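There is one chain below, alone, in structure tokens, taken in the form predicted alone.
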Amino acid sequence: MFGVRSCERDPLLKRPFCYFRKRGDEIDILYRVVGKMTSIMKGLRPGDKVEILGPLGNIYPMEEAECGAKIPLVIAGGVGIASVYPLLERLKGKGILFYGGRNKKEILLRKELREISKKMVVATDDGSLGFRGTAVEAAGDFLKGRDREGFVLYACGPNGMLKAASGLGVNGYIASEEKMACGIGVCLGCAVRTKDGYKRACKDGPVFRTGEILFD
């Protein structure tokens, strides 16, 4: 996770990034136009400065998938698969991925993400691309008659994607998407709240075990 903002002073707090992945020297950051800050970054040029404070927070456990111990069931929504991207490359095509949106546009890496996965469902919607509904209901579908104890799961998206998702039965993690102003723990701007209290995203989190934090 980092925090980016361009040297402009509006807007004054950084906005929080997935490292997505790593090409040479570079890194890239996939995002969403979505508001003033992200349409700055859009018609940024090769040779303009920003500023990036990171790396933040934790990461995704992987003990037990990398070993094989159980089968890693990665669900991702919308630019949340910029989170999970880095994990799947790192499981070498042994991670099972439920990728959803509103619609086939919002489908993006296709080729490349079934490249680096062992099984790639695309859920949407509309139904305009693959199954028709979420890709937590996707990934329901799939488990039914299986054994849950068998996976690992890896989540990343919005809250209400988050909370199915850890409704599912499989025991694993999940990235939460909370905004974060300081990134240093500070401000308790991105305060989660948990079973054992509130946390801060940017520093105990983003990434916390299924069960642990309590969705509204």
Contents of the next structure:
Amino acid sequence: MFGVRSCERDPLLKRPFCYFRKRGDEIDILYRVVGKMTSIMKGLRPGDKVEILGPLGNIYPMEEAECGAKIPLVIAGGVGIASVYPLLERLKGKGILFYGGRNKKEILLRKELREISKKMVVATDDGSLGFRGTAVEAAGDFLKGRDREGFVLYACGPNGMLKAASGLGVNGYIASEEKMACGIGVCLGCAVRTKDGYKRACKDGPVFRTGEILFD
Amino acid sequence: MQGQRNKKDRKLEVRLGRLRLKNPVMTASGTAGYGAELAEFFDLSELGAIVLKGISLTPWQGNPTPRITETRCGMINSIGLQNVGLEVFLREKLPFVRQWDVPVIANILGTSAAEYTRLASALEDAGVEGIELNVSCPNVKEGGIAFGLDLKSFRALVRAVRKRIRRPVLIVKLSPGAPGIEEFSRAAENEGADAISLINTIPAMAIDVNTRRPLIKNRIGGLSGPAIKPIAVRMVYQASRAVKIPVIGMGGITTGEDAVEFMLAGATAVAVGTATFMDPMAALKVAGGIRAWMERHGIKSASAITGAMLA
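I've shown you the form predicted alone. Could you give me the structure of the form predicted in complex with its partner chain?
Expanding to the full complex; the earlier chain stays at the top.
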């Protein structure tokens, strides 16, 4: 995870983005234009400067998946695909990906994702591409009749999706999305409610174990 | 070289009562945790003092999320004084920050004068150099704000804590909502405070007009950042004219020039808060900026800036 801020100091605070992929000596950030900072980023030209702080926070633990003990079940919603992309790459085609968006237009990088996944299921809310429904529902269908113990979950997306993914009964890891101010663990703004009290998404996370986070 | 550097450093030295600070820049409580996170970015001994996150007798879990939202030139927070409590603080947090050659100022909060005095005693025994009474957090009903808005209980609280501690400097952090900042400042001085600090955040609110929901779960939070700086400068000016004890100014300081502005208004020292969220190195950059300003203006001593605004 990185914090990115405009050199104009407006907005004041950095915005958190995850590491997406590396090309040569450049790092790509995948983002959706939603507000002021991302609008500024969209308008950046080669040579423009931004302030970057990072890397920050933790990453998905991959031991069980890498050694082959468990099959990685990867669920991504919207731009949440950015955080699981390097995971799928690292797992070299071992991961089963369920990738959801509102419609066909929101499903990005289909060719690349197919290449780095063992199996990919696309789900759209309006059915314009793949399974009609959510990625978690598609994953639920896939799991029917299968032993959930054989999988390790990796999920990234909006809170509602993470809550649903946690309900699949597959142990693993979820990456939380919270508003952040400092990114370094001092402001306690990005608190995530867990079994052990509030934790900081920026410093203790953003990746937490399934069952650790208490959803509303 | 070493001698030269020391000499240079002495130029920035200021005093808060008996406490000598290498430079006028402190952290603002709640923006530096207990020191460990910032220590990953710089040598904490470069600070004038480190003011730690507020501590209560028992752990407080804080407010529900979302706790923060950015507004134009500022941010609103409603963290709710989440903290580990005195026992864990003394056992796990204080020993860490003690490793640096920097005065440690503990910020304390409670729901009664008895809680404040117990905290103050325990922290004096633990050897902190300063104690800041938080009587101004807008985000919890029991976070001391009741003391910060009522002159009678305010006086009684400062008096009670003053009686209990001898060695650490006693700082009282005032609320920008205090009815009559001069009166509260004088009351703190008369009851034996060594310094006052201001301002805490200003109660504020923001609503997402698309979802029609408040952007902070608690609805109302505290506004900080450059947006509040002119209000803070005005209050520091008023407070410092009302008392002889040193005033610690804060509210939206992001540069050395901002800090100098507070000092010209009457502050002896300053605290950097929200700017640390923008840039973890902000406090050191502010100290460097004060030094650069002094060099440009031929000022030999930071303490000479205090109250040096020209008519």
